[in-house]
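A lone chain, given as structure tokens: the form predicted alone.
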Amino acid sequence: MSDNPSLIFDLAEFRQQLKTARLGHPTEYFPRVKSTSDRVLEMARRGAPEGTLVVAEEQTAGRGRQGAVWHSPPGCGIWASVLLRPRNVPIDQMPPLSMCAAYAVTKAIEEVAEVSSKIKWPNDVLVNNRKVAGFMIETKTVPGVTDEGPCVILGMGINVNQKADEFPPELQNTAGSLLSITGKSVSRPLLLQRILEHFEPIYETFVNSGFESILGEIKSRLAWRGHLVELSDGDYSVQGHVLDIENDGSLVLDTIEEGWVVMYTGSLRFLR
């Protein structure tokens, strides 16, 4: 946890700060929360408006993919969730809005950090082949709303000021933080406001034009191109080299037994 009090997240300059015509009007800050994906629907079920965002300095239960539990210590990174509430986008096409969270992220990594950083299919953000951020997609039914479009809880969990001893010994392999990696502390109040001025027009994009019209730049982006992976999902595992993602979002490896395979959902491993 960081112990330097120029990096204490101060809502106040926050909101004064952001430049954003509606994501993160309002911004809700709380010391520690179970998850803040469940404060967010909270806030839906009494009628929140689009861009609502809360905030937490410490989650005790942020989810992550497929039951996983996200770690989300107090002090030290952006445990987040925005309601989102995409009109006339099916259901079935929301998955990849987490790939264009990825994309803001990166692009906001880079402008303050100032190293580069890589999109993970299909949901993570990797710096120097370290995950140090991830996003989940959750779709809603929220009673007397549905008239303002469905339901999308957008909830992030960014590693940004963490030692890299500070990590459970489970993740210190694959983990890491903007600090462990550049050995430079940055302002996570800074940090969310770029990437959530980044990702609205990204939003915007999606809703208005489709993935496809993004998929460009998120594949300029995607990690571990042409290299092996290790792909699982549930009691199915194959290995392959990365080739494309599709104007749907799924994930196009080029395997040796099974030849070319389009996967939907997934984790990857990186092999070699």
Second form
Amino acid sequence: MSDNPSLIFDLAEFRQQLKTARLGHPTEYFPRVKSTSDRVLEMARRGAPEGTLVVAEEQTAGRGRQGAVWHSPPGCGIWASVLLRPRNVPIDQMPPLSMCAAYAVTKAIEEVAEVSSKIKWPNDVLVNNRKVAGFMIETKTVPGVTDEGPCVILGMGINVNQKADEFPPELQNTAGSLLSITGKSVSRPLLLQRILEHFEPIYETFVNSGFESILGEIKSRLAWRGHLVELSDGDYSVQGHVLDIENDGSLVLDTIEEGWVVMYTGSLRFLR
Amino acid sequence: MGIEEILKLIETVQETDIQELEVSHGDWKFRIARMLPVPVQAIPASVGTAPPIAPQAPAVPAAGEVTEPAATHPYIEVVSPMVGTFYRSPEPGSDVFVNENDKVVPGQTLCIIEAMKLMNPIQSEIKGRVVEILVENAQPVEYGQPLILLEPV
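Form predicted alone done, so how does the form predicted in complex with the partner chain look?
All chains and molecules follow, beginning with the one already shown.
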């Protein structure tokens, strides 16, 4: 998978090209970590500034939601976490930040890989209905450091240059990489650079003007709108058609049994 | 303190992020509190009406995670700061953050509320004992819903 030396993440190129004011400054690179988000948290505890980025060639325990493991092998993906300190954003308005990150990734993918991509609520990125990117956001309070608001650690996993047969069997039908879908490999430093450059102004808008200011753009990229999906969350599951996203980021489904429902958590599965 | 001064205070509070203000002045004592809308989780709206909109709220605590309950018991209620799903452990199968009767210290994580894949740990603000865990693991919770009862020590 990583035997081609050209696949090693070129940190020098990344640092040289990155045109952001804060995101990615500083950037730390590790060949192998358990979790980039854990690394960022350690740095936050030592007073790292907003924008601090950790990139890893390989994550041995990359985390998804509630213990789900993000398959993050070496040489072919972007496994990274960035430290944010959104000031004056009440905690109950924080959740749609993940959608903002997904939006930035769709813009960067369209530009760099020249393929259209969609946002699967709440925070996955799909290309050709396959998941190529996902996020996990954790808020942390760090005594003495977060008096002005919590640290928010945004972890991202982006499948870039895996071949189709390199995904574990259980992901074969739902996951994909930019290479496996488009047939073209993509420069990971360039893609990460463009993601951060797109995300920085989106994040600033989110913090200063609220999620509503970005909602229109996000809705226009919402996957499976009008389609029948199943939303499941623990023991609960419901089927319905994807209608809309509300101002607070919640998803509106038109269900058969319960009419219109507004959802704040759960994962979607495409039905038809 | 005159009514004009109170009205001016209310205006001032409205222009800030202050959620709640308690003022004592001579024999006067009053409280100004914001009422925020409570979002809903999986509440069906009747088919064919406008999209579901958060109903007007009862007076729930706005930003804080801890509130003095109205009841007479001496316990502190830890309430949910947002709509989401309540988790007692960092991942399925792992140890829970706290059990009933556990002692807790300020800053200790009690549970996680997840919304839209954002994991928000809820930490104890006091030194105390867990009296009761009021919500089942992996259940949806409302904004302001009591999650855990703590007894201050």
